Amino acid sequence: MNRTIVLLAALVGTTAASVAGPVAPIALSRGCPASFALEQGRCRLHTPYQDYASLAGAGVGGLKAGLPAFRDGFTPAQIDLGRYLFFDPVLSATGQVACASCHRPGHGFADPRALSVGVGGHEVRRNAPSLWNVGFLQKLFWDGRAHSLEEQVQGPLYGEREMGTTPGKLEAALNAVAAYRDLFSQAFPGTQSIQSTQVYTALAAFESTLVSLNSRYDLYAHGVHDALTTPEIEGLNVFRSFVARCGECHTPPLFTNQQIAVIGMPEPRGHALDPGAGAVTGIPGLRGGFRVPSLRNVALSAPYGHAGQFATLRETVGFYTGGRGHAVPKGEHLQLHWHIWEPHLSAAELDRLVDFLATLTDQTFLPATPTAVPSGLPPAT
């Protein structure tokens, strides 16, 4: 290790070293996670939805719609290394914040707080979205500014209010841990010194395996009619109706069309309007626009909205029947998405929608949370 790395490690590793304990030797997995099969040394996704030829996102989404393009082809070792990195706070500047601090497995890989808290106790600007099925997404972050998992992971790593590190500090912290030097050589043969790009690859590899396509809804979609109750089927019918129009944006099987939509959602009290994708693209018509989130495991990922504005699913679905533009601040003239209107859903219909959304819960293939991470720091949970 060169002198620069040693010095940086000394600077950024003080907090970590003060609490880290000895770590038992770790051998990375040689097998693929559930839903993936090992083919020529790479993990490839296998799901019944690959048998369907219809395009996902077309129309209001038929039950047997096919999947969009997805990320796979990582090695088992890269995926397992990414799992350890995901839960290890050594990736942050303070050694106290991990990816899993804000994307908690037990909460649908989202955060039960409206706004997550990063290094130094700073609140971030937006709610942490769920990571389930993130490997299928073409736009990432609420404002859609990233277009690959490798690009996305750099946002929280280097965000001043999130993990607060830099590429140099990240590399120094990891190279200072003997266990990580060994693990990176397992996942990336020939590695002499850990590079930040390898960190991005490993995290992307792990996140690409967070696949949730085995809910009771999926059983129903594949032909098991009694997988849903009568109230849940009624909720599905409301969801797909041309009155509610939920399925036009939240199209099966991912329950998102991956587009940016301006819907006029309210901001938290005292917060100015978040321009969302409008600030990223410079397109006036996208002011206040955000990526349509997937509804997979949505019953687990409260609160809802780009800033966690709604505490419950019932509040959230109720917003959409409140009237076009009813929550837009005075003085703002947003170009609301064409399908936001006044469906006048009854209280019973809203209740059935909530019943249906609960059928999208599926954590069958929830990855194991490490009991210890290579840095010796307490893993995030």
Ligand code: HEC
The other form holds:
Amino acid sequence: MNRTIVLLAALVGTTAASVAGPVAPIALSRGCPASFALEQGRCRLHTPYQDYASLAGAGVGGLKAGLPAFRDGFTPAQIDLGRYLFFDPVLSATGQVACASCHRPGHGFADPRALSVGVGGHEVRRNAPSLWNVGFLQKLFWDGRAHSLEEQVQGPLYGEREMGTTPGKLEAALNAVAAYRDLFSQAFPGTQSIQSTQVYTALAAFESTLVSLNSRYDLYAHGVHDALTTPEIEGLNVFRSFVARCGECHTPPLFTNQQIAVIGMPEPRGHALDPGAGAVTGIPGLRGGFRVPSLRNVALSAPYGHAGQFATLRETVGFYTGGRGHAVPKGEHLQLHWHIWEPHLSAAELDRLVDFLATLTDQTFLPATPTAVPSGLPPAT
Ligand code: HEC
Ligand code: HEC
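Based on the form predicted on its own presented above, generate the structure block for the form predicted together with ligand HEC.
Next comes the full complex, and the chain you just saw is listed first.
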């Protein structure tokens, strides 16, 4: 017995000594996060919405609408490695900015600052959106310019105002950390030297696990009628009414139809019009267009809009009843979406909408924030 303890202590001592930096050896998880099942070594999502798959794509949704295609199939080790990378500022040029600096777990993985701030204190042009349910999105960024998580992640990594690194610097920074060399060989067996593409895969793997489909609204959708209160059901009814038309674009169950819509939300004071998808696609009719954001966990992710123009949900929903085009700058002729109209919602109806939106809050599967990251730098929280 005693001998075993001594032996163990010696073993731990040797391993710790062979790892540079202050971080103890980390064994990556061998199991999938909650709501995923391990199938042939890979994590696959399981949700009751998959039983409604036959209705997917049926348009406006309804309570039992199915989900769009989902990005799963990563290994437990890749997902867990992605979690460390997400919180580690070693990924940025200055060692000070992590993904989690702008996508804060305590704020729905969004940024409480209207405009995010990256390396060197540079302000970026837009608000950092929530990352809950990004694994379902076919178009990423406010203007829909990226089409996979792996493509998207190169935006912040190499953006001068975000993390400001280059593929070469990123690989050098990670290969210099013994703990990362070990973790990458656990997640990608056979790794000789860490590649930037492995970083994209691991971050995508982690992001794909940010699934939020267990809110009180979901219970209601699955048939638990008393999961919502009377004012919340009134709010749901306003939301899906043909007068307010919210559900035409913010289609359940993700509360986005993933399309680009020109709705004419204002810019922050003093900012020129953000052309959004108009600039990306070159299509004049999409000037001022943005991908419809999901409203999952929206009560946690203030402020709202592509530039964080609105401080509260009440102000945001109030925009929709201000009159079609009321916030479009003079001289601009945006082709506003036909579902943006003049619903003349009362103050009470707007309050009920806010009540309803709060029923979409669900952080059951909030991943643990690491207390230490492999680089030994202070993790972002
Ligand atoms: C400096 C702040 C900042 C950092 C750091 C940052 N992001 Fe973002 N992120 C943003 C902003 C701002 C946007 C929206 C930009 C746009 O739409 O043009 C965004 C958008 C996204 C999106 C698209 C979400 C959607 O709904 O389309 C994903 C996914 C994402 N970031 C993941 C990451 C990951 C992973 C990292 C780390 C490698 C990261 N971000 C680092 C600010 C940041
Ligand atoms: C024509 C499609 C469309 C309709 C109808 C619509 N929205 Fe939106 N919604 C959008 C788009 C696009 C954005 C992003 C606009 C921007 O940032 O400039 C948005 C943004 C929002 C946001 C901010 C989300 C965030 O994370 O910042 C909320 C909240 C919201 N809508 C709620 C509603 C409600 C409530 C209604 C009904 C009264 C509604 N929407 C009707 C397309 C629509």
